[in-house]
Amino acid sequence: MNPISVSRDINFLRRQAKTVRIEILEMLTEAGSGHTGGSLSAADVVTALYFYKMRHNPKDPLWKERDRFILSKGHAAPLLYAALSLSGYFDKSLLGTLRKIGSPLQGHPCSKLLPGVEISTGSLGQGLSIANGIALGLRMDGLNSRVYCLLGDGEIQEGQIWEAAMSASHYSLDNLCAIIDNNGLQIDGCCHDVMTIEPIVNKWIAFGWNVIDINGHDIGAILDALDEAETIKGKPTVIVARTVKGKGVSFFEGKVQYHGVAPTHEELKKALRELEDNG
């Protein structure tokens, strides 16, 4: 049994994703630095994980039977912090300390400082290898827990990702689900200009994975994909979530310059009005 209340109510999850986006924008503005675009683009996926699919316990973050979430794209830390806070891992007031000296909410997640953070991440390309090890360890321990690993699309240009992809298939890690936040942009520009990752679906199939290709902002599609992933036996699953950088705020959407730039106070006011007006 999951210790937290979960819901498949799509309207509830949409509202929750909006709240996650609001928390992201407010903490980034307060910090004056951080990663806006990629935090917003994966908000729907992470909301579905924390408030629908994953088994986790804010009152016992090290609960043995919990599902594990690895934020391989660690620069999207504000997204993880918002989800953890709204789940009850720590008081919301702590969000205002993002990136401040002495705060457990560092620019990249630190597992030694904050409950609910499974592993310190930020060096891109390493998260899937870590997820492999955890998934294999869980299987060896006879636990039914699952591992979810969120990757950036620019991140999968890293060679280590593909070594990990081979390993996960070789060891038939069907308790592992990777999710690619495929928003098409990275810090230096469009992914297809820097180093194309297409044909992304065919590549993962060739590496022995079950692939689910979805609209990463369609809550229903996300829930269905997570449910399907849990039924697949004998191979790992990757969900290619087609997303929009900066999703939810029109003047951030699809703009690479907001990859690693925080909103100004004026932009925050406009963004919050827009989010409220859009329900």
The other form holds:
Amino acid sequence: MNPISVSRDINFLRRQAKTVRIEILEMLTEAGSGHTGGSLSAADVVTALYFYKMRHNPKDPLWKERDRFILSKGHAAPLLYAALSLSGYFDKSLLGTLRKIGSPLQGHPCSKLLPGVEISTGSLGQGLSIANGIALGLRMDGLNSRVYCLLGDGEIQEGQIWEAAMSASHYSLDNLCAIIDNNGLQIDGCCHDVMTIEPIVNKWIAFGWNVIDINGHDIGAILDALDEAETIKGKPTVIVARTVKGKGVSFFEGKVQYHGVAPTHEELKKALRELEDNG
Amino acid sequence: MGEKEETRDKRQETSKDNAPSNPPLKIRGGRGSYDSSQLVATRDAYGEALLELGKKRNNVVVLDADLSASTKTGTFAKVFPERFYNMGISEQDLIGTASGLSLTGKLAFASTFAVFETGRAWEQIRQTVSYSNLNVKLVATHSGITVAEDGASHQAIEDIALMRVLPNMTVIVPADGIETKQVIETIADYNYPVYVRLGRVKVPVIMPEDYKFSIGKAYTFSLGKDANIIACGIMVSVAIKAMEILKENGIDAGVINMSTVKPLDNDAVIKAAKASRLIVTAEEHSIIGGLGGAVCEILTENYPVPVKRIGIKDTFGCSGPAEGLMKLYGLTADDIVRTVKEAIK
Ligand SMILES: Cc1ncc(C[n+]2csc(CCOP(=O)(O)OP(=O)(O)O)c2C)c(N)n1
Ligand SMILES: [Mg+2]
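Okay, that one was the form predicted on its own. Can I see the form predicted together with the partner chain too?
Below is the whole assembly, all chains and molecules, this chain first.
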């Protein structure tokens, strides 16, 4: 069913994550604009989903029994596109069309244009409600498919996230797993300066969720968390993935100014060299 | 992009299916439907229609935001509790969850008051329902000033404008109970976003019992030589009353029920303009951006004739009995009569 090799081979997944990062950087540089920091910070989590955890079929993107991935933080579109292309949903050459006229690779994901994108996103705060609706629908249909929803940490300042947090718990959506890319940064600065989201773990516990708190760049920890989430019954799980914005490229890491800026050609060269040297 | 074309074609097909009609004003009663002696709130008809639809199709799911008694989705909830989701007081989550359900092949109806559905959750509707062209039915009740005593905070007078501006969105304002039932049945087979605007108060049953609604197709009661009134929602019955008064005064006016405000039945509008050279629009909505605006857009580009817009004149409503408010805001048959007389003087 799933042509993607499902493997707990951590070295393989590390290499995949590196390839994903390289493709993110290349497509952003080619596009000349886009969101670098938040695409890189969630690269390990999304790699683990697409190449380990999720049951999906690039040859049949609408396969009824697939697991669903909702990129609620839609500005990390390059990350989604890299994972989809590497999975085989479309040819790699399409990555070079990102943000260009006529491209199915819109600045933020558009489900009407690109197979593998479950729903158009870009306006923050909406994905968790959609994920809930899908989880409810799958449950009504008696399917075992699971729903994964990637949220930004700044994004959870949106009120709708907490409406959805309440709903998922109220409807005991244990087929749902939210993942917060907790990189500590948003656009105007650190989350704790702009509008604190702490205590992040206790908030979700208080809303009735099972919380797993991990290092979001430790592939082994990510796999364990995703596996554990599947065993938790009667409530939804949220994985708080502690990450570094811009992860993998030293001069982007932890830098708020690289939230929405693409690498220059010079920066790309340096970044690729660094990624090669480190792994 | 292909999807968009397909939608447009589908809509055109829908409107082609129906030859222009000039049916007589005769209204018959009948079993299982409403008759002309009755007053029926469109929200009550919605509750019944949902229940019927739920019996016929097991993929129908209904969502509400703590107003199921008022919106009448509670009727469905009682019979099909496993297909009803109360989202609590959270309209944004209501729209998102309905969208998710539709992504798994469910026929999702999301209901609350019009002001909250289209106002509070407008951007959710834009980003998720309209942009992704999802099969979500937004059926809102308590539209317009006839919400009455609750006052301006609860009176949606801008919802048609808010929904009409969204690509992929169809906007329907049923005139009575018969049409509401028809609309719900029809949109169940139309796999795209639809906004249906319903009311709180009981209104006359005016559509013929054998009436068949189709999306984008106006219903012409009659065409007049002096003026034609294009109305929607509860203003259709008011327009009919005005037409009768005008007739007694020797003025030949016609009435068109433009229940689909988008896509507008352009042919019906232009035909009416050619017949009378004076068009009056009537809606329980702001005169800005609603039916009046839509009719003006079509006429200015295709067949300019004078247009007078009856509606809420860029102001908020206030508390009071529905009938009193209709007078206060100039939405009575006499207001239409006076407008026509002044315009053709
Ligand atoms: C509703 C909404 N408001 C504002 C924005 C603009 N915006 C894009 S990204 C962003 C910051 C997001 O921060 P975070 O969720 O932490 O994402 P990450 O750090 O992972 O990039 C903002 C405010 C938006 N896309 N949607
Ligand atoms: Mg962040």
